[in-house]
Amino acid sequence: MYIEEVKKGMELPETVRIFDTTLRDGEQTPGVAITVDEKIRIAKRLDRLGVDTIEVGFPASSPGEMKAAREIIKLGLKSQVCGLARTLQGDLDAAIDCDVDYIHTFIGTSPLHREYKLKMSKEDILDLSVKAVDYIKDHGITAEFSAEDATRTEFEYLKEIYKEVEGAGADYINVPDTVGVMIPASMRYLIFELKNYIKIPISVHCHDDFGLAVANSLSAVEAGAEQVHATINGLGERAGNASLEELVMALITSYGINMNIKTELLVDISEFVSRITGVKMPPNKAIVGENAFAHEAGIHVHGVLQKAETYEPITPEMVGHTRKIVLGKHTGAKAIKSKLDEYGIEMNDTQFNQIFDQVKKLGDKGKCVTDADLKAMAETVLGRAEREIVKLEGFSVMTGDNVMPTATVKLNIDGKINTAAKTGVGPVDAAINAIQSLVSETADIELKEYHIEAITGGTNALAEVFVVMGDKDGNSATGRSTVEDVVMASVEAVLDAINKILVMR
């Protein structure tokens, strides 16, 4: 509603081109190195995704970069294949020799770059820029020119250099916010002013040093920029570049701009690039993060189950994601019931309340209950004995270096309280020995099988214990418990099996 009102004052283009630089700027992420084969595999996925241009690397920097560019060109992709080059003859020739159909050439223009990095005059930089664009166009190749550190360059000089390269035949000018110093309002102003002066399409390349790369890129589009540079997962130098997945989804859903991107492939390519680069995404990463469509709070879950749009701006399917209902201390009864229904688990109100209470207790201890946890807990509750002839009234265990593991167990057996302390090879063995000694007068029941499994990873994983107990009359029963304490799970499982045998008898 509000977006539609403010869009009336924008200079939005009909479409926006995506210039993907994952294989160039993204590879400059500290600690990331992508092999030729890996670059080819990523390029194929980028092409399927539908990006307009793939910047495959900096051919002059190494033989490997040249090989990657050549091999990707041979794939015959629909996306244009671009090579980066400084405004130097050697760099340009290296890119041309790779047969790329697009060259992105750049030179620093800000006072800092002129004085400290290049040690060149404005005139010399202008001359190199024009000659570079001329050279690229003489070879029949698409030319994009970047004034590196444009957002810290004097505006009059910036206009002059862009106007000159436009006259030399540049197809695009690029405005790099090289160290991410812009804010959305200033980016919008700069692009708007340049649009009144430059007639060829304007591209932007924003860095995320202050977390504003996507916002600044969107502001540039609001002022009429027709192309944006981006990387998968926001990879890049320092804090990275504008995140392609966030940028694309904002342009499509908020601005209503048509694009070539197959958005349903975004999660797949995000996960693929993450595996290749070794850079894991935080779970709360927008669009593609593990928690992007995860809900725990009871109010949110109830709303989403009734109508997803109440707490989701887009459907998870739009980006190749899935919705997750996470169970924890904020979870309501409806969320747990919907999960149980999803797995075809039916239980009465008493059984459900046991599950609900356990989820809340685990949540209060800081644990999120996974789907596997919930299934195991449900199996435990559904499999419990119909009656508790033997009830646990108290339990403690002592173990450690140079200490014989000892368990003290207090049981209520048909209304009579009994206590026993026994030792064992470990705390579980000691606890089971104590239980067996207490019930021996009622029934001679012994342990026949014992299995334990951690449901999920981590030191706070729920332990699922499964036992088989039997008596001398041939009666046998299984017992199961799923709690976070291994010893307690073992005690509960053994008592469950014992009660089942006593009910049989």
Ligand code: KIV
Second form
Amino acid sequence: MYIEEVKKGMELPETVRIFDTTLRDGEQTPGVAITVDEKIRIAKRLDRLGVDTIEVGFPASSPGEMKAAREIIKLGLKSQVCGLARTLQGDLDAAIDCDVDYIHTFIGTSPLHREYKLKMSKEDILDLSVKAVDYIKDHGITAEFSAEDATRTEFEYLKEIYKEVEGAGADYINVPDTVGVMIPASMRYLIFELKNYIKIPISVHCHDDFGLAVANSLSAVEAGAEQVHATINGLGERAGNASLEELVMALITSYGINMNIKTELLVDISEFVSRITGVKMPPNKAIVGENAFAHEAGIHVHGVLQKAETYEPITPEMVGHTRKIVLGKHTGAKAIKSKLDEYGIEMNDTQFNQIFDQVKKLGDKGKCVTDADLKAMAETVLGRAEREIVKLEGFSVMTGDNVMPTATVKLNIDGKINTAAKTGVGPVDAAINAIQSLVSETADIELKEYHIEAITGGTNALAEVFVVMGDKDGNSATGRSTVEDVVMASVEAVLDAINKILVMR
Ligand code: KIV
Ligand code: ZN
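Given the form predicted on its own above, I would also like to look at the protein as it appears in the form predicted together with the ligand.
Once more the chain from above appears, this time first in line as the rest of the complex follows.
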């Protein structure tokens, strides 16, 4: 919004390169380890997605990392293949041995890193950095230099080190916000300032410790950064890195930047990486979460059904997602009607009102009604006996350890109220026995078949009970019910079948 006015104060580049680090920083997500074979499969998908560079790992750290880098290089992908290396000879040689196209070399530059981690002087760090870039360029490889913890490094020193590595032939300098301490305004300021000194493209690598990784990366782009580091699903050390899917979609739709990413593959790769890493996405995750294009509230559903843009900033197809209308306590009649129409289910107003009431009741109990639930509820309502000769007035069951399951059922049979209490092998059996004893005075009707199914998973799933009942004269009928309580579903299904037989008689 207001982009043309706001853009006047920005130095937006023509395009933004995507440096994907899912296989390196993403693999540093606590608890995540990706095998060589899995790295290859993810790299192929990243290449298809269209990222410019894939950081495939840290070759010096293990033989497996070297193998992964070598195997991925052999695939001949369109994306450049990058290996991470400290500014140390051994690390650089390990990456060079893998034949990578690109080396991302780094060293800590902040006072904390210099004093406590490296125990090195500013001069020695500068010297190592220049030598590392020199060495990479001597081997004809693309060089990216990262001043680790750049955002907590003295600005004068940061400028100096970046200027020196630029002089040594670096192709990119990268600004890591290693512990995610930046805010968008500071990132914008820092990149603007660096742009006055550095001519080669500037890249940023933002961590999400305060949930600002994407916002900070976008601010860097506003100030002219030409490349962003990102990971699928925002994986990475601690709270993770900038999420690739969020960054890309914001750059394209909010900033109008042209990129080579096939956005329609975003959901597919997000699900793939989630399955491989075991890191599940929260349903409300932007762009790729299960709810990113789901609508429940009546007003929203009504709007979306008229014109999707009313409540969607982009189409779900753009990112390979699908729109979902969720039925719950906020759902309006229009949404339920549209779902039933979608499944070709026709019903009269009375039947529809029964479904509507049931959806609302379930919603009030905190349950969402799935498509399978709705279809089963509709089948129940459509198949109901046309007249209720026997009506349920109330029932209770008692069961437990050392207690004979007992059910007390109160029925209205053709205007007369009767109650019976019976035992059974379980509460369902006891309830059916009580119903049969009450109805036996009117007609001898027996249970012939009984099936129960939980429609969707979970202990609060809707139970669908299906019964077949018959009498001595050969009349038989099916009964069905779909409610959350198993005993209630059984009682309703049995009464449904009994009513059908009584109507026949
Ligand atoms: O977060 C960081 O600083 C890194 C470096 C290796 C660039 O991941
Ligand atoms: Zn990092």
